[in-house]
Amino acid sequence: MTRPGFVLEVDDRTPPLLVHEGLGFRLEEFPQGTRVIYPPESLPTVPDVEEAIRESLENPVDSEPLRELMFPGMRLTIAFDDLSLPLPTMKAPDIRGRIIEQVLTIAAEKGVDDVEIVAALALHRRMTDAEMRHIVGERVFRSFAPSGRLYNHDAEDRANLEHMGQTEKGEDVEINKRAATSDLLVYVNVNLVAMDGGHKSVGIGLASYKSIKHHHNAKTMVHSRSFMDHKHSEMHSSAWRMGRLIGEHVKVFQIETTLDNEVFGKPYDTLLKREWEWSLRDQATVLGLRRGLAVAPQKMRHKMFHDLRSNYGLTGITAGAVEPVHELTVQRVHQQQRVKVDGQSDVMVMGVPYLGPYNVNSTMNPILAACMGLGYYFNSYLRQPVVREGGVAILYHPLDEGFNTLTHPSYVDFYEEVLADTNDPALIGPKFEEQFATDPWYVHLYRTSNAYHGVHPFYMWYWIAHALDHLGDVIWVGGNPKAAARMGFRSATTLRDALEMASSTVGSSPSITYLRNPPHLLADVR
């Protein structure tokens, strides 16, 4: 039996608890009475992955079997989630590559020759050949990449974008032209968290800035409550309207997968265990890791963590029509990550680890750290946030990794120029977004190098709009004071100091909740 997630109340017997902070972690002593939310342990995985894939393609939900949708002379496009999922990167073979191979086998058997494979980047950076090869596998890469039939989606290639119309809300729907003009579009997804998948896959992953800007803005984000609940997220409502319009023009066969909670392999798997259950060997491992990280140069620590590969196992796969497939997917994600929590607290504590969706093989700059903590972790709830309105978020991250100018060039100017002017998401967009989105140099780097689109840092800041609107204060433990101040936040040396600073907002005896992740959890706050 898989043990469910639960809420621990800290007492005098509770050992120090592990808190991630960038390229490291600490063992923190929390005040007695602190609630600690632990995610469920991993669900049982699919015993035969290849058979599970085959079964999903042969018996899809609300759709004919994939084989029956194919015919000689058709245009088939296969799109897949990029390297922003899952986190960390899966050990080979990646589940997307295994699915794509079976789709290609069926296509070959049905005499389909016109096949192209597209990485659904949206406005993310282009993947390198090595990153692409890891996801799709060596055989697919060798068969399709040299001929140009395996490639990154380019949201700035005007000749290869198709405007499909507008939704009833006036939202432009513009996606990859090859996908839009195919007889069949197969999308291969990894649903790491409840936010992923559904109409978000094609409607955002293969879209242009003209389309994406309708839902990636401060107004939409502040009314997305939460990102992990698509039925109460304005961003998802927009994506669903767009996806339904896309479905009127092109047949989409959606393939969604869910994973367990095996985030780290050995020896880092100890970090996933509940602290009071650590064996003497586990304790020695944690002590050794801490000592090693304390003396290692930052470049070495970066390599140690970013070379990690996850042990994720497949908990389910469903294929067919987009919406019914996604409903089943979300059920499995909830089963793996959902934890019932009674009521809100005055203070929410989060450790921000080294990795998020937008710094794979790169650095976690201060803007990305804010997005990970106040965008993703803050929004990891159903019904209502873990922290009350006007409460305080305390986050752990050094905010010291700086900016990678290869992958995040526009972030540097956003940090130095935009945040120096204002940190209000509602003001930033109208004043600066268009300039960054259309800057010729940023567009050039996005299209030809490995840089995120010029507008991307704006989206990261919009992601935290709901948190900024909801919270009374944000404090970073161990955070670089200059970086914290530039973003409009405060920094503290210790948790004790942070709670003292927070007392002006929540009093001297606040209720505290600590989200103990990774692995991933979803707080169902009632």
The other form holds:
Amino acid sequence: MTRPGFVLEVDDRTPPLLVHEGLGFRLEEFPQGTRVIYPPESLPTVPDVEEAIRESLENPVDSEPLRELMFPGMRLTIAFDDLSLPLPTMKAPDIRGRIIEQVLTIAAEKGVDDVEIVAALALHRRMTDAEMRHIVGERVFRSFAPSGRLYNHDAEDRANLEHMGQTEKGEDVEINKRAATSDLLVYVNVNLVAMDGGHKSVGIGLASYKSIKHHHNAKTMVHSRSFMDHKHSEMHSSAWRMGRLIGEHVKVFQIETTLDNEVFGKPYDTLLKREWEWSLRDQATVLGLRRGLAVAPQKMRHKMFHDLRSNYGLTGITAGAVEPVHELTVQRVHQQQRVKVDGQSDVMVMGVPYLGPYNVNSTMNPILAACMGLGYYFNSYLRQPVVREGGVAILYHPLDEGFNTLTHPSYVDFYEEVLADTNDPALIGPKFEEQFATDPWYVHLYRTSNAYHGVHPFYMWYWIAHALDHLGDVIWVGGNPKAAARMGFRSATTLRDALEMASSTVGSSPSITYLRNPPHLLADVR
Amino acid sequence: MLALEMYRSVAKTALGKVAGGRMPLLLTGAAAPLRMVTLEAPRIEHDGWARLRVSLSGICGSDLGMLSGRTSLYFQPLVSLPFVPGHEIVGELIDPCGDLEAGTRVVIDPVLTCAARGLEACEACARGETNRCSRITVGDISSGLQTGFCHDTGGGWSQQLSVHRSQLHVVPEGYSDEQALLAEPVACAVHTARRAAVRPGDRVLVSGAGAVGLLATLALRELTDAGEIVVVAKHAHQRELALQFGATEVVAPSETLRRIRRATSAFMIEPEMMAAPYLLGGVDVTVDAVGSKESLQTCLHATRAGGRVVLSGMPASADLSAAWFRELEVVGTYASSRGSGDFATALDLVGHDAMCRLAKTVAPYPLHRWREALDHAHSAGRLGTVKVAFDPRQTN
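Given the form predicted alone above, what does the protein look like in the form predicted in complex with its partner chain?
Whole complex next, starting from this chain.
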């Protein structure tokens, strides 16, 4: 029997609580009365993954079985989520590879020869061969990659994009031409959080900048309440309009999967337990880890954490028509992650760990750290944010990992040029976005190297637009003061200092809520 | 008269060559081949020469390079040791000089051309390209490319020197000594702007925001139709000054190549083995106003194919691969040209608002505090000063 998430109130018996901060963590003593939101423990997983996949393909929702959609001579395209999901990377075999193998088996049985497999990475960086192989598995990789039938989507390959028209709101819908002109498009998805999946998969994952810019902008982001509730998210509304238009041109067979909360494998699994339940062994493990991390050079800590692979279990898989499939998926994600919270608080505390969707096998630079905390964790709510309007967010991250010029070249210029000019997402867009999005060097690096698209740092900044609009102050505990200041934030050495600084905004005895991420939780704030 | 004299010292010159680049302050201090002496005031008994009482004399980057042993031995035959340095000079004539009466306040164009040497004009001088004179080692006076490097004429780091009528420009009414002092470096900047051959709308990079860089920026902005002028500045006050002097944008040295890449949609290439990155594409014209290896390299690497690199500071050695591969025009710009009226233009520019503000920041020292003055000049960028000068009238 799994335990649901719950809210703890810190009292004099509460031990120091674990708070992630980049490539490490600290044990923090919170003021008495602080609410701590713990994520639920993992749901039961499906006993037989292969059978569950088979079952979903044979009995899809609102669709004929997959094999009945296939016929000899057809064009079949299989698209899948890139390495930004799940976090951390899943231990092999990845669920996407297992699904793709079964789809290919059915295709072979039905005499389908014209098959291509595309990584739906939108404007993310191209995956390396090793990363691609990890997701699709050795057999699929060896069978398709050498002949060029397994590849990364290229959102800047004008010859291979198809403009499918505009939505009723004038949004351009332009996606991968192969996918758009296929007889069947099978999308293999991983839903780590409620934001993923649905029409967002094809409509964004296989789209171009021309299409994505309609919803990835400051205005849309500010009006998305919340990203985890697609019915109250402007971004999702746009993606849904686009997805429906895509559905008029190409048959999409969506396969969505949900995972449990086993984000940390051994020896880090203690980090998933609640602190007052730590055994002596757990305490020794945490102490040993902390000591080890304190003396380890950054490079070694980076390797330790980024080599970590998770023991995710599959909690469900559903295939069929996009919208009904997604409804079931969202239900399962909510079941796994939702925690009921009574009312908002003055201060919200979040630990930002070493990893986000955009620094897999790379560094978490200050912009990505801000996006992870103020974009993802802040937005992990239903109904209303955990912190009240005008309240304060206190985040933990050193903001010092530096910029990886291979994967994030445009981030450096964004940080030094754009943020030096203004921090306001609404002003940044009109003034700088187009320049970065069309810069030929960034386009070149995106297409041929392993760089995120030139516009990507703008999206990261827009992602925090809602938080910036909502909050009265943002303070980084342990954050590099220069980096914090460049982003328009403040930094503090300790939580006590941060609360002291926050007192000018929320008074000297504010109500405090600590979101104990990861694993993911979704605060259902009533 | 009191004067600072640069003298021959093999040991100090050798020390300068070895350590000058790393420890310039050592070489402007105890180990500098410079001494304070009492000399006979220089007097040249030829037509057109007169005595000048120095009011102010600036310390130029080339003076510091010479004292700290960084100047190339190329220049060794073009000077006559011992000599009194100082070629940025404003002063008053002690004697009448041609059409000028005694007491006239003048600034000097320091280049010692055929006219000053009592020679028939060489081809360059005949064309008015006096800064290209071929006779700077012969004639009525000893070797010396300029006043301030010639034994016979003396230099500005003293109370008195000899000047030739061909060198003199009367200071317009209303100008302070500090403003007038800046006329010579501004004339060099005017010449730099001409040599840059900027076309309307061209993007220009000025590497360096010391006196040379700032004045070049002003001249480029005022005398050409340059589009963007990006200036590389190390220090905060230099950033502000560069903007006042006409820069469109100011960047830090570490950001330069990336910012130029962004502005020009160039491609950046990063060679292996720690070699410096460079652009394919870039600005139309660059001006190296520092003269260091790094600065020259930045200029070579940030200029588009077929573009122009102007050497305004006395240059260090650098990898010229980009000049060859990108077919760059590398042009020098030395002093100023009389035929082009650079000095007259400079005297106009000295009246510019930004120049008036700059003139107020000139830091004058008496001669006997020369070590402090040179240290200050070496650290001028860091200390927020643009021009340090000697005021021989001061006694404490």
